[in-house]
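Given next, in structure tokens, is a single chain: the form predicted alone.
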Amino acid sequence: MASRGATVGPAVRSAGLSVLVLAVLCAVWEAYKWIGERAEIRWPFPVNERTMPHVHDMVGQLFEPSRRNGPLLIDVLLDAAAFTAKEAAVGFVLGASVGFLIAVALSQSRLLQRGFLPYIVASQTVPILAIAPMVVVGLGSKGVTGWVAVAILAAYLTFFPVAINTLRGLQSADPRALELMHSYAASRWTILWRLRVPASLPYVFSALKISATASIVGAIIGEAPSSIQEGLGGAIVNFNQYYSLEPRNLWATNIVAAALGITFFLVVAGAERVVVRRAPENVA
């Protein structure tokens, strides 16, 4: 019971702190809007109902019809978020797996690191908007469905932080433990899975939390060139056309997209608490 209380206590404090920070951010938003409208602030953007709607208006818009006699906007966006979540989840798993395997391969050879690491870094300098049409068209010609192509684009943003952080984690094993393993004539495979991988777990999960949110961004961006209307990317493109007339729909969509990213982050953070706590060095 004491252990459960020790676990629940920090979780409640963390949730309370998150709510407090959210309340402060909303208060800052409203205060800047109030000051900006009266001071007629024009830089970096004019402060008005279009550029900065009230927080309660954006949230309230979720519970208004998305169109005349249509379903509520929240229902439309939740369906879109579920579709985007499917793309992002597949891309996240694919990208994380590829990134982890790349890190394992590079950790076994300094020559591989020197030869391939610069190209891995360079791959992230290519804007996703530039490669998205090529991926979609190229895979579409092979009969691959649009959402799978979007998942691959999400994987493109996911693999890099996992590869770099995992490589650093695999190289962070205690030198004394490495010497001990070598003294017992342990194989590379044994050293990798019994020593290097457990030591890399904090680094891996730090990368996974970054990649979880990046996969959402990749999926949303990838939906536009894929002409996919079912996801949040399609909703953003659609509401962006009417932004000057009804900006609250677009802002409400942004709120749902942010909530989806936070959900992915929290899932990975929860998995980290379970896996890292059960790592051999923490169980002993």
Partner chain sequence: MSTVVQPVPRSFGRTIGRRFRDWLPALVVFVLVLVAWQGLVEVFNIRQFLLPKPTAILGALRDNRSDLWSAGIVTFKEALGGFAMGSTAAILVALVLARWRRVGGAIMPYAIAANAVPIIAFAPITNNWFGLLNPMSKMVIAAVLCFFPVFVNTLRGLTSVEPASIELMRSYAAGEIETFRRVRIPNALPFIFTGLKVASVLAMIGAVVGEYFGGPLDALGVVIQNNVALFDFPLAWAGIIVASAFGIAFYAAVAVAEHFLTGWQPAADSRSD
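We call the rigid core whatever largest set of C-alpha positions still superposes within 1.5 Å between the two forms. Since we're looking at a predicted model, the values are computed, not measured. Residue numbers count along the first chain shown, from 1. What changes on going to the form predicted in complex with the partner chain:
- Core-aligned CA deviation for P247 between these two forms: less than 2 Å.
- Here L129 counts as shifted, since its C-alpha moves by at least 2 Å between these two forms after the core is aligned.
- A displacement of 2 angstroms or greater separates the C-alpha positions of W34 between these two forms, with the rigid core held in common.
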The other form holds:
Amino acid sequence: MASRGATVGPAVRSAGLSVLVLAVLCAVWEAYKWIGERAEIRWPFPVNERTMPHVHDMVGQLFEPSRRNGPLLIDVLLDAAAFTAKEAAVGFVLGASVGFLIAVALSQSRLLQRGFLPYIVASQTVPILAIAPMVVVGLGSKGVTGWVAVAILAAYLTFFPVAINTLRGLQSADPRALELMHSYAASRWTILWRLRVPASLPYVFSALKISATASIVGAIIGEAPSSIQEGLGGAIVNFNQYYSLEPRNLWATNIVAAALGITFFLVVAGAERVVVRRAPENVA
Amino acid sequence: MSTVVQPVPRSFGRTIGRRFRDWLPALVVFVLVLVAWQGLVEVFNIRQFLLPKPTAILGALRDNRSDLWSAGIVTFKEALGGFAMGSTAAILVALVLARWRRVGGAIMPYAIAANAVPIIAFAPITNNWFGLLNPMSKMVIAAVLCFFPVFVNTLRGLTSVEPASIELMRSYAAGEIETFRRVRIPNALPFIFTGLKVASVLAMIGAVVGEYFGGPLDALGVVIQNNVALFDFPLAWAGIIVASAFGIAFYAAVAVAEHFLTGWQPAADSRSD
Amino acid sequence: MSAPPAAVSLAGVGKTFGKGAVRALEDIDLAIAPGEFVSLIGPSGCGKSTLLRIVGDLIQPSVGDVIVNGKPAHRARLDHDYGIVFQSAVLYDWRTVTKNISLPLELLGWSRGRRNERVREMVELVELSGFESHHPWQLSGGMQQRVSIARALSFDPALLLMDEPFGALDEMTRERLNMELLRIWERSGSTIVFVTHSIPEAVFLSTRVVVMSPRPGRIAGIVEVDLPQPRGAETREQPRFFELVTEVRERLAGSGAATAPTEPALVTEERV
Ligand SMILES: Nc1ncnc2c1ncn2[C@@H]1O[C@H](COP(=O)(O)OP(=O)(O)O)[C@@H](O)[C@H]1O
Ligand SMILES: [Mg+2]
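Next block, the form predicted in complex with the partner chain, ref. the form predicted alone:
Starting with the chain above, the whole complex follows.
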């Protein structure tokens, strides 16, 4: 209901505030490093140039050539981020769709819920990423390309929050509205689309925000041990090997990974704003 | 009119009976899936790459149970340490932010955004901080993973108190500390447990996956990874099952604690999440 | 010896919410003697709850003085001079009936033995024996409200503030609780300030009915209720009862309440 003029102000202010918060975090980092190096802090870990590079060095590293006469590190990492984003996005869409369908199916029958819900919950205790290479190789032997296999891993992490939250959302429909629908002799299908699905939207979006992050995690970690070199996970494994020589590369990569995660999250949060006008914040 | 809602009488046998009927469908699904899986692998003679036969996995589990168990314990200790650190920090920060609400409101969006950072990708860095073999390197990852769900839920629980409940305390001239102790914290308990249950699962996952970027040879994540590398998939799957079992047991332990500490709730299972 | 100080004395009290946006109360002057049962009646939104909260020092008046038991309202709150009962029972789900009632006693630092004894008396007083270890959600609305009354009375406050305590109950439960409240009042000898929007309830219970006008809330008139004590079911059938009901109704109408658009009570959904 705020007028245009009133919305621009807060947007600018919150952007300014974000910069401020970021600056404070960097300052804390630098201060800890400064003190740590002089006081020779050894606990919980030794503070030095290797464990805690300067913030400006980490960022600066992005604008150094990645290798002699090669492209800038940031170009390399942006390419890698795009590759990982593709895996994550495909995994996200796949996982979210599957999660949504599972929820719709389970919402139709208590028996199905009793039969499958425990396994859906238990599935999250399976550290699937620990067998990422097995999955990638296994799917590869069925003719699935590497990045698609990674997308499937990302989907595995994505589907769960969506399935659980959507189910809860579908069941959250106002009982009185349900009774009303029944009094119209509305079909299951009508009730589902007219009542349950709209009621579930805020729940779905709060799950999608969680899933956005999960899909990035799935993509990065899925790549890492699977010798897929083109993405951020590959870059992390690669730079990790040279950490003692050049710690700033790994840090720079992780900064990009963090930025990618936050971007994904913000995209979904933005979509939520558009779709669910006034989502009750308490279903997050 | 003034009908009294009596608590459902809970005879032990009845409870067990109901429990069993509730779980029966899940049990049926379990058996059917196992049979189908075994059957498919045998009938179609699928190459045992991705999915070894359940019997093969069980065999590997049986033959290596003591190694897997001790590896599970190593990793579980990391998970437990991280869980304790992360949850404690989360609850303390939530208490502070619930007390100084304006600060909390200002920080919240950044906390939410920060949660979108793929934390596990930082495992190589914590490995370099603490050393590969130092359990602290995994604990920190697990702790950061645990922090957010516990923090968000605790803060929500501490601040979702009816205004009249607070006014009542004010009418008794109760101070801020009393109000937290007698209203906000009890009110938050079910929320805190919701967060802790999520965190328990994340802690175990974080520890196992953190070990992926290197860890002691006797840790579960490393054991799984090495067996994948050796193409011993039944054993790798057995390791996964052990990890999963530890995760489930951890979750169950938290749920039991919840049951004892928030037993006053109308319907523990419907409200807890 | 001078006369005992008024239980509540309001002088020139006014309250404005926001930046002068909502004038909730204006020029409230009222003195309530110890032992009185005073009802505040008026349409929704006329500032009854606000006035009660001001007396309880839960919010501050914009102007005016509030004296409770001969001291500033703030001091009175710190001295635990009053007990309050809200429209909803406001019980803590994690506490049993017993523990809900003993909450203020714990805060006052009473010993366990003394607490238990008092709680037992209170449970008997509000006729909840047998429900001591129930949790609030296991009780009906009327029983919850009785717990809330027992809690407010438990530490013997000289003053009881009640904000539409029976508003959410059905008519029959409400009439029974009205009787119980009168019985408790007679026994305890405390002063009661009772907010209601039910005219018969106000007349039946009170020694005086304060009629309030809609926004800004002012005192539109005071009706002395000269019905004999103790009151009972037959009180409601006396001609005098009907006369008084009519008088209050006319005062309300005269204050513009009847013509003012009725406005739903402020629903404070937000959580804090
Ligand atoms: N905290 C508040 N902030 C702003 N306005 C308020 C607040 N509390 C009450 N009001 C306003 O003051 C007026 C009186 O409210 P209240 O005392 O609750 O009325 P009553 O109890 O007689 O129904 C109403 O118009 C209400 O909207
Ligand atoms: Mg009111």
